[in-house]
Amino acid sequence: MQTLREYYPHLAVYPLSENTITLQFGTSISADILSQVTKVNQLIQEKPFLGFITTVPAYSTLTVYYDPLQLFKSKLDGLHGFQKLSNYLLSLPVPDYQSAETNKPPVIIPIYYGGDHGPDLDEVATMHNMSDDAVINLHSAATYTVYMIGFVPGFAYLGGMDKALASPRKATPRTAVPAGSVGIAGEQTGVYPLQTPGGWQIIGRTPLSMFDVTRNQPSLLKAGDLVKFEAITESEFKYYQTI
C-alpha cells in the first residue's frame, strides 16, 4: 500500500498558522481533485493523531487544525510541529475508498421554484432566452458535488451544475436572503443556511433545515456528498414545514 506522499507525489504541504496544516492537491476545481481531498479527509479522521481536533476541506485544499502542545508531546518524529505532523501525514497508508464513494446515493433536496421562494426565476430565465420550466428542468435535472463548505455554517457551494444557467451575481446584493433559499452564482448553485446578506440569483427555496446545532452533523452536507434537487408544489414546501 502506498503512502499518502507516494500516492500524491504532486502534493503540497505548507504551515498555515501555529495550529493549522494545509495539503494542497492542485490548483484547480475539479472533480479529480475533489476526490483526492475526500479521500485524504477520510484517511485522516480515521487515523487521528495526538493533539487532532479537526479538518476543513476546500476546493482543492484539506486544512487540518491542531493543539501544537498536544501535538509536540506526541511521539510523531520530528523536530517541532510542523515537521511532526507533515511526516505524518505524508507516511500515512493510502487505501482505495473508490468503491464506496461510487455507491454513495445522493441527498434528495426538495424545492419549491419561482414566485416569493424564488424571485429571480423569472430574470434567470429571461437572461439564458428560456422559460421558467426550462430552468426549473436543467435545474433539478443534474447531480450535484458539494466542493466545500463554506461563507456561512452549513453552505454547500454545488459544483455540477449545467453551464446554460450560469449566472452572474445580481449587481446590488440582498440585505436579507431567507435560510433555505437555493441561488446560481456563476457556474455554481448553492443553499443559504440562514438568513444572511447575499448576492446570488435565487430562484427556489428548500423547506429542510440545512444547518441545525441540535442534530449530530449539523450541516445537513458536507464535502464529497452528492445532491439532487427535486421540484415540489407550493402545498407540499407546506407539508413538509410541518414533519
Second form
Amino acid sequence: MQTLREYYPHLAVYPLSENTITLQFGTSISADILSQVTKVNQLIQEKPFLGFITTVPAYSTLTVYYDPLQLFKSKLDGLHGFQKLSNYLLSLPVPDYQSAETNKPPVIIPIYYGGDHGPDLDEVATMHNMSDDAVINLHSAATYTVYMIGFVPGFAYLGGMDKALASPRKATPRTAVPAGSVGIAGEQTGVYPLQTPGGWQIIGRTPLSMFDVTRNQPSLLKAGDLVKFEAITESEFKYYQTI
Amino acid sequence: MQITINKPGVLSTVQDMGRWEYLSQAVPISGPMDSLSARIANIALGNNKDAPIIEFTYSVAEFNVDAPVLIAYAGEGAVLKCGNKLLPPNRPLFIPGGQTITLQNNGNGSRTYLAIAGGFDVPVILGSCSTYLPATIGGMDGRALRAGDVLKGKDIFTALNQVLIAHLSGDVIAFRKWSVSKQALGLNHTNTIRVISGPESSWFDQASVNTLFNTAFTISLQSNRMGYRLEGPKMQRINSSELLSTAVTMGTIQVTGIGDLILLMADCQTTGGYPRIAQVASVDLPLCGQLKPSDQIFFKEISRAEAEMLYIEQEQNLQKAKAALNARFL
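Now that the form predicted on its own has been shown, please provide the structure of the form predicted together with its partner chain.
Now the full complex is given, and it begins with the chain already shown.
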C-alpha cells in the first residue's frame, strides 16, 4: 500500500496552532479535491492516533485537532508535536479503494419557494428575465454537492447551482433571516440553519431543521453529501412543520 | 449547593472546557475566554477539569448564597466581596447560607470565573456544558444568566471537594492563606502577546509584518466572545490570492479585505476565508481573554516549537499545582 505522502505527492502540510495541523490538497474547489479530503478524513477517523481530537474538513484542506501533551509524550518520530504528527500522517497507508460515499443517494430538501418564505423570488426572476417558475425549476433541477460545513453550525457550502441563477447579494442585508431560508449569493446557494442576519437573496424556505442538537448528527448535511431541492406547496410546508 | 443570581452583570454564561466533537459541523468550541483562570478556579476546589464554571464579564454582578457552599474564583475582571469583606481569589472559600456576594471592579481585566464544588449542574449539549449564544445551546437554556436564575451544583464530589468542605465548614466565611499561585503558573500582567507565524503571513509585505510586531493595536468596541477587531495600521497584501474557506481557531489573527486585523476568540466560527497572518501562542490566549475595548496590545513573534514548549510547561505547572493541593489535603 502507498503512504499518504506517495498517494498525494502534491499534499502540503502546515501547522495552524499548537494543537492543529492542516493537510492541504490543492487551492481550488473541485469534486476531485473534495473526494481526497473526504477519503483522508475517513482514514484518520478510522485509525485515530493517541491525542487525536477531531477534524475540520474544508474545500481543499483537512485540519486535525490534537492534544499536544499526548503528542509530546508519544514515541512518534520527530522533535515536536507538529513534526511527529506530520511524519505520522504522511506515512499512513492509504487503501486503494474508491470511497463508498460517492454512490449514495442525494439528501432531499423540500422547499416552499416564494411568498412570505421567499421574499426575493420575484426580484431574482426579474433580474434574469425569467418567470418565478423558471427560477424554481432551475434551482430544484440541479444536484448539489456539499463541499464543506462552516460559517455557522450546520451551514452547507453547496456547489452545482445553475450559473443562470447567479445573483448579487442584497444591497442592504436583512437583520434577521429565519432559519431554513434558502438563499442565493453570487454563484452560491445555501440554507440558513439558524436565524441570523444575512444579505443573500431569499427565494424560499425549508421546513426541515438544518441543525438540531437533539439529533445524533445535529447538522442535516455533511461534507461530501449530495443534495436535491424539491418544490413543495404551502400545505405540505405546514404538514412538514408538524412532524 | 446552589447560588441565585441577583444581578447578572454585562454578560455571564456557564462554560466548561469547550465543545470539541462537532467542529466538522461548524459548531464552535466556545468555553472560557481565559481558560487558565477557569481551570485555576476548578483546581482550587479540587474539581475535575471539565466542571462547569460561570464566566462573569466585568463587575456589577451579584449572587446570593442561600445555603452553605464551597466556591472559588479566579480571573481579572473583579474581586468578590461579602459586604465589606474581601474574598481572596485562587483558593477555596466556604460561605455559610444567607450571604450576598458582589463582584467589584478590580480594574485589571475583564473576566472572572466562579467555580462551585462539584461543578454547576447544567445539561450536556453536544458533549459540552459551554454556552454558545448565537445557536442558543449549552449552559442555562443556551442563554446568558438572568436575575433570579438558580444555579445548582452537582452533588457528586471529588475526594478533595469532600476534604475541603469538611476542613472549612462552619458558621462563618472561611478560607486559608494558601492559594494556587498564579505567578507560578506563568501568567503575568502584560499586554505583549506572543504569536507564531500564520499560514498566509507571506501574503503580506514585509513592512506590514514589521508593523505588526512594532506597533500597538487597540481592541475595538466591536469585540465579543467571537473575536476582537483591532484598530491600528492596515496590513498591505503583496498578492491578490483568494483564500478558500479553511479552518480557523481561537487565537487566529485574520486580515480583512481592507487590511484590518481580527483576533478570533472562544466562540469563533470553525472556518474562515480571510488570510491568517499570525496565530496567538496558546499560553497567551488567557491574556487575550482578559482584554477589553480600548486596551492596547503588542505582538511578539516566537517559533512554533517554542510556543509548544511553553504550552507543555504550563500544562505541567497546572498538574503540579493540582498535585500540591492533593498532597496538602489528601
